[in-house]
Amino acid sequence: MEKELNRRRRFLNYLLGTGAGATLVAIFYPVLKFLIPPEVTEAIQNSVVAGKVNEIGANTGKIFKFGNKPGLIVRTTSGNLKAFSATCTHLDCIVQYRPESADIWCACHNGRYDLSGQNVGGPPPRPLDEYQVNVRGDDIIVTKG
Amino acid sequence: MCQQQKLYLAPVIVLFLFSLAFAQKKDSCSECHSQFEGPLGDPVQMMKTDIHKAKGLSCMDCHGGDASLDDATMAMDPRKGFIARPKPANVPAFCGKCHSNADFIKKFNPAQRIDQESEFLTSVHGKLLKSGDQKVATCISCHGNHGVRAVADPRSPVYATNVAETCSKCHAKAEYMEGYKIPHDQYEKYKNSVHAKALYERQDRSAPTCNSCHGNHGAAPPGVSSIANVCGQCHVRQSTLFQAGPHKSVFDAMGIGECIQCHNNHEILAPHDDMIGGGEKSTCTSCHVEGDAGFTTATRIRARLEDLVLANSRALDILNRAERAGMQVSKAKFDLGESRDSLTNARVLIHSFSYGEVEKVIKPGLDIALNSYQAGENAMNELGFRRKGLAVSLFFILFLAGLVYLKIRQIESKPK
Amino acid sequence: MNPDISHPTGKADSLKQWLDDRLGIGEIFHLVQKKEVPVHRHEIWYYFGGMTLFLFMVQVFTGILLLLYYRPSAENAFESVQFIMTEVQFGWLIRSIHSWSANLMIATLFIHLFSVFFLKAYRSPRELTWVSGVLLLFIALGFGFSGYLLPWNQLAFFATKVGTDIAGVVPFVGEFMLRFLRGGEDVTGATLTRFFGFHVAVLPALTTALIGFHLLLVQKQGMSVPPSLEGKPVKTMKFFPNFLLRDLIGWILAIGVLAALSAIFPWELGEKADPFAPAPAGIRPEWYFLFMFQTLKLIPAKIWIFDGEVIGVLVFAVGGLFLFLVPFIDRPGKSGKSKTSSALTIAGILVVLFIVGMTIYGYLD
């Protein structure tokens, strides 16, 4: 009888140990995961790698992701890099670079901007926001002013 | 020695300067008129804010006469070129004296145009004035007479945000417009328009007001067949599509105003998808009837637009829900922007009145919207996965609680 | 009874002995073993103090974790919380647990307060336990108020505006308090930084000290027995392990409840605060402030010649002060039952009804 009780007690203690262990794992697994820094380390993206230097030739443009919003990077015919918000100031369409007329163009309503972002034709009421461009090694880094 | 000579000269110089200043300051017009109250005195007060005065011009420069004389009759002698109050018919020439004179205007503003007078003569106002109508607008009706401000001055009656009100002073008055066979509700209607909203509410001063479509000095209603050109000043793509499309020639032949047939002229409201198709609010059905080719195209385009709108809002809805629940869906939201783009684009392409053209942008837009929706659904499934994780941990937690309970019973049963 | 402690053998036991010689663990253990808890039909209320303490520990733990990623500035706060919710692994869980646990803690704290009140456990010699407890309640409310603003979302921004406005109507010191709380004339980034400081430094330090004091007194004076059982023989159970194990079941279940709430109803983030946006509809403080908020809304603008809002705020302030004085008002008479004591119980019931009623009304309104 005493033996039976002892056996039961040992079994219960064993289960208790396992249960406590499992629960602790259930608690500390998320905690440890939480401690690992995520891939994107900054909460606010003030700058972003918009692309590689050699991927944008003269007189071309490229759309890149800047946080949740699209951005447009342009290399002018003279080789300068410029970056703008790619959201048209008229009705929020995404603008694009037009090599044949060397301007920035919104296909939705034919809004036109020059290469300093000024609205020069069509319905856009305001210029595009311009970003700063820096080249670090091979990367083109665009920064919000 | 030298000092003495200078002292001797001093009074002479002072006297000379004094007489010079006096001669320039002499302005018998203002001196005399400022003593009046009412219509004879007001111009002196009003001139204080006048741009002409600011540029150094005086009463004489417009009205003639001789301000250096104190005697009123002599100063305002018509033989000295004095004009008290030009008749309406003479106002354009009165202002044009300087404003049509390139050599003169150049001295003040080299970029200033000098064609206002000649342009005015081509306007409906100008033509009626020539035919002897004294009621029509001349320069001063819009710009004011004394107290004229620069057009760029926000207080000027012809500043972008004041133009419509200035025109309405005559054009909105029923009794004044009687006999001209034109309506007088343009201002009322314009105020409801999407353009007025952009101008007054969003303070977008590039938004059109009366003169953007009618011209200012050459004000006239655009001819029926040139409306698309006028609207196309800003709405370039719609205008180009329209002019290349099937409606242009038909509308012109029927004498129907191009854009305004569907969009109205003064009360141009924000367009909506109900305007196309076979529904009650459709503008197509004013000419097309069920069964004809146009009607079919319109309903097909409408159906596709609706598909895209629905796909878009469904995707946005699920992405928003996922985001609020704390899921990362920024990439999908970014992509969805492109689908919204296609919708805006498709709405422009309607003006080609070709199902094929519209479909070309709707199809890719729909694909993007569907993909975004899928991404949202995946995110929501991920939430479901969290619940599975929860279920597993809850199992252990409850198991442990039960074990502790058993342990308590075991401990407390021992004394027995 | 416990062979491990009475016969130290082996390496582990010699270490225990070494520590015991220096820290006096055995003494503490002895004290804990001596502690007994009365067993009777009101026994359930004894658990709510411990539950509150446990939830506070959860707050400290998750709060420290959140500190790793949170940034206290108007430009970054919202984004950093969003970052925690979306980018950091299990960030959503930690933040939701922090929010849920805060609310549950306030709830158990209220239950603890009212159970002590109605069981009259505050009576001599436990006056200081009560006073430190009431202080802890106010600090907890301060935690809630300051923490609510930290995600810098629209609702919290305006709730803080309204809340600090209320502090501003207090006569004489109101203006100073308003400026002190806001760190300026208006709710701005300066307010956020300030609230952050209160929330993670000032209030935790005060709480730690007060909880220590509170627990020390509880330990020293033992558990109080309700007046209806005073003088009668009461069964007891050992604090360790019997009572503590029961506590443990509660705590384990609390973890389960927190995890479930967080996974099924994750705490929302809302929209980023925009100081220039019009106040959104349905601004409402956290539920534990709602009864005060609702009362102030109902008070007429003018009561005779006084400003209605000022009167309301003063009444609540006096009420708060009165709460401290409860044990000094209710002194047991010679006969055991006194009139003030029953009056207090009735007043307490009315206050509970008022709080519950106003809270429900606030939610329906």
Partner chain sequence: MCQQQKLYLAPVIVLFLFSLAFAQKKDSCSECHSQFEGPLGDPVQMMKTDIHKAKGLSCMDCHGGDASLDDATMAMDPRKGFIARPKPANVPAFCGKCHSNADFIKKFNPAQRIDQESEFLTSVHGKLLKSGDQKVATCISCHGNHGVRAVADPRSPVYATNVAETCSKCHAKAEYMEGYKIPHDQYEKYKNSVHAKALYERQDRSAPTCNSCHGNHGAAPPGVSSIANVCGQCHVRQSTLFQAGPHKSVFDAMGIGECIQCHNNHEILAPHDDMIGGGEKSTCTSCHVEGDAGFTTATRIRARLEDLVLANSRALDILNRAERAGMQVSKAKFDLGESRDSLTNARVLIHSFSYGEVEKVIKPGLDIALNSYQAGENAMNELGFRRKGLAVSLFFILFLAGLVYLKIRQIESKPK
Second form
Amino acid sequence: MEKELNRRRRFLNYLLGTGAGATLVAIFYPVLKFLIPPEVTEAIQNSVVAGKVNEIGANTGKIFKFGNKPGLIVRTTSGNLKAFSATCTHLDCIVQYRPESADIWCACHNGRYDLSGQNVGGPPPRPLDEYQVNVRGDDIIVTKG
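Moving on from the form predicted in complex with its partner chain, please list the structure of the form predicted on its own.
Chain only, nothing else included.
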């Protein structure tokens, strides 16, 4: 009789333990999936239309989307078009073109880049990624090179 009682008790303990474990998994799994989002894969896109030729005047810059990342196109005072990644190499802040000093500036930690993308001041550890620029008709085409 006692063996039968112990066997039933172990079986009930097993059921309660697995039920409690399954409940905890059902509660915490969605929470963990929310806190650790899945890695988003970027579509492979090598060239985009960054804008129209008449949108960008001399000594101005414009932010454009390159896939899911920002890009920066600059028309220098001499009229040349240059394109770079608009993500600072220090902490991934968005950079912008400053016409008064003719440089690319990161407002987060005062990082500065020249018009060839080289880091010239502040904490950025390396240059901006430079893209190739082509003009086709009225469109400015930017290509990763």
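Numbering follows the first chain given and starts at 1. The term rigid core refers to the most C-alpha atoms you can superpose between the two forms while keeping them within 1.5 Å. Just so we're clear, the structure is a prediction, and the values are computed from it rather than from any experiment.
- The two forms, fitted on the rigid core, differ between these two forms by 2 Å or more at the CA of G19.
- Residue displacement note: P30 has its CA displaced by at least 2 Å between these two forms (rigid core superposed).
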